[in-house]
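In the form predicted on its own, a lone chain appears below as structure tokens.
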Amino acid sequence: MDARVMTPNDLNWPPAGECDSVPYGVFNDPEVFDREMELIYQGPTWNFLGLAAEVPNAGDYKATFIGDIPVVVTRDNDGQIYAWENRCAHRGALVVRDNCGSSDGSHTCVYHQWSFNNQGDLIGVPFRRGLGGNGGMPDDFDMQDYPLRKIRVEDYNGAVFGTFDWDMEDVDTYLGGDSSVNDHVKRIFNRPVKVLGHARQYIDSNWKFYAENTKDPYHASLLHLFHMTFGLYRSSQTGGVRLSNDWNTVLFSESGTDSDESLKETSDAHLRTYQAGDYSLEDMSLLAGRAGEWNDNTTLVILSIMPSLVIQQIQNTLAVRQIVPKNEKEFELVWTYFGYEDDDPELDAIRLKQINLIGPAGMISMEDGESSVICQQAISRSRDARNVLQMGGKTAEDQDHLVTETTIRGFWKKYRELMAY
């Protein structure tokens, strides 16, 4: 019997160039997770850090993550946003322990009180010259040699991205330039935003199960009964999917565009659903919104900007979801709900009420976390067995319908490239 240790390269991938199946080992192998943290999250990718509106003033800061690496986003007196790894240059402790706040321009490690400015430069070391003639740092100690690990930052229309790769292309190019995906990003971030609230969700699943879910347009009319019952989203609606750089994707649809033929096909399929006439909400104002807010008929947009960001517009509710991997079996999902600075009070109220649709306990999206969990539970001891990603074909390309897994195939195509599988 061969007792050699299996490595990530031993995974049962399909032949090079094929992306219609994936070995389950990528979801449960700690070696794969470590490789992702190095080659993807610290590699040639732009990672979502937050909204610029979360650090509006000089001295404001927010603690967040790139992969499982803790980082801090700050705004300095020059008005610019900076980010650095939240690891003291002295003995490796967290410098910032709060989720957010405002400082006087310095951030001090509680362990030995080394202090750093908003840009991550070391500005203070206690007992640097000793005490009573004893101790102190060597004569050649230079504080300029010990900054925090800095992160390249770009504020892209109010969405803040960071990368450890200082040679990376700019965010606009990363998102696809003039691509449809980037057009949808600019459509949502078309003017200054304001933060409405936050939610956090800890999910016992590999982060990639959720990444797949946000790229999967046809599960929504099967898993989410609320969507089907009230017609917010159905696979039979006018819509489509677009890809840029393979794994940055958008799915979009227009409610109320189901044809009689497609509705009959759905009915004939005996899908698990309620009929809206037989089932209703106690307060139907949850579904009341403002049509044409973006001067188009699009009522649902799910943008998946890899590796860590989901941007959503469902009816009038807007949110960004940050995927924060913890290990190969757990991730955290951080929701930030937002509107626009020029929203009137009525639209503010609409967005706040519609938050009940979306979030950890939302009428729609609570099932997404659970679907990730039941997948993780089922593949706990699977490694070489592969899933099936052939809905809508076997390639990764734009499609003008919603019954497809093409965007998931694009994700895995790019994933294999970055991971050198």
Given for the second form:
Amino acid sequence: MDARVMTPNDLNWPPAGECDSVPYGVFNDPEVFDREMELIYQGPTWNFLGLAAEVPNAGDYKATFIGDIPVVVTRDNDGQIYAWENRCAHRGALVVRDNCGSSDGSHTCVYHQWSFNNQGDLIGVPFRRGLGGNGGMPDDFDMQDYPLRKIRVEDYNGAVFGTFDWDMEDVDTYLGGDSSVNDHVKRIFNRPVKVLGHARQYIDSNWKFYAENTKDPYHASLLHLFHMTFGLYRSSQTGGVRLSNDWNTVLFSESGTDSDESLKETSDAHLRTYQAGDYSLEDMSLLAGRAGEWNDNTTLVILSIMPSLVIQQIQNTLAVRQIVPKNEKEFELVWTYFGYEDDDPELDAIRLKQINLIGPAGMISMEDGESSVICQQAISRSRDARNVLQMGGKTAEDQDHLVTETTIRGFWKKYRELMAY
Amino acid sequence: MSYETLLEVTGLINDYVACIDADELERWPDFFTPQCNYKVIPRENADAGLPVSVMFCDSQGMLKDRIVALRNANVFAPHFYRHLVSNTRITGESDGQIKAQTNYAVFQTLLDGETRIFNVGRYDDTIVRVDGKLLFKEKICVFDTYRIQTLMVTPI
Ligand code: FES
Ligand SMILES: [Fe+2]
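Next up, the form predicted in complex with the partner chain in place of the form predicted on its own?
Below, the chain from earlier opens the complete complex, with every other chain and molecule after it.
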């Protein structure tokens, strides 16, 4: 390990091997954040960079981040996707300054106009041989020695991942190979997708509060009250969670009404959530979906692929959410909604309308950002105190129900391993 | 285009934002025709020709449902909105429909008293007269502030 990122391991972790609680210091310590940028984001992980459909043609590019590091994704004339750190090899300026676009195959830094090709190789240096016999680069200056910092890329069924670790296993293995998590990824990316649009949220919380949230089926019917308020059935009672490589997880559930028994238990508990039947939707078209789109009954899939990706299917909405950490108490969440290239106009309309349910203004789930914020606000000076992650047990394994935090335990297990805590 | 039309349209827009700022959201759907189109769309999508809106209601019923959800279901930090609107221009008038563009800025204040610029953009409105009263048939809010702070629950 790089000595520069060694910090004293003074966090109040539970004994090695236990993953049912973590010290709040991981959420508010800038040194922990720096260490994550080294050991996780630039470590042995695959980071989501975007959809291949965002750079469909040769010359197309998009700017994004791995952790807080600016990177650019390009498609070259060979049809392959490349990525490099967006830091000029000369003196460090941003090479690409817009979010996305299309180039003629060269990317020129505005500062001194060094230019790079789509693969990140240096192809031009102004005044390299000097001007009127003056200046110029030394004779031994070789452009081959000054590429942009390259990132290894894999286009996995249309989802593009990048890593700084050139020795990494491939994405398929990272997702667990023959695993339920990987099967769910392949199910969603089963044919070419088309981008429907983006949404961005800036959330004043550590990125890991959100990572926990995306692995937390426990909160679904307790924090999110949309279904209960409108007397709509909850589908969350049948489903389960699966893990691969500990911290890549999927929560899924199938359509079907709640059992009378579980509804009664909910009602008897006098939860804030139970207001069934008090209101009804004026316009039910909001919920008009198309069943069986994937030839199954699955209506909810939340894939949480660490460290930076959530893939969701909620009814007919499809989206990837990229987690972009900014510092120990802020992150950005970039949503890219998509459909399939072969969607018919009716399905297009269904997906666009259901976005009302999911996203920064989503009536079902807008609370997720809020829950992260109120955690961050509460732990301002908490370092040694620990949270409690014991719903559904103390270990991390697959479970066939959703009353659990097993997936969050899996996350922290892998986190401790990568962070050498 | 007459000066009276401009005056009437700015009056409608002023009443509309006053209703939201006063938190009289139950009246908000009344500014629209029963069949309507309300979209809050990030400028990056609008510019790229991508259809995704963060809010998209195509009936007055959907507008009402949003408010019922806001009041009873959604969990968020209590806040006030303050809209400033300006530069209203009538961009077209035909078949009884008025097209208008207006700049807006929404300031959001949380209970700690801090005010943030929450959402800045442009209204693209299509306005019709029903029983003598102007109503929005279409209201497209194209917002420049396409990185939303935390969440958006109150309409723009
Ligand atoms: S910093 Fe990019 S060319 Fe000088
Ligand atoms: Fe949630």
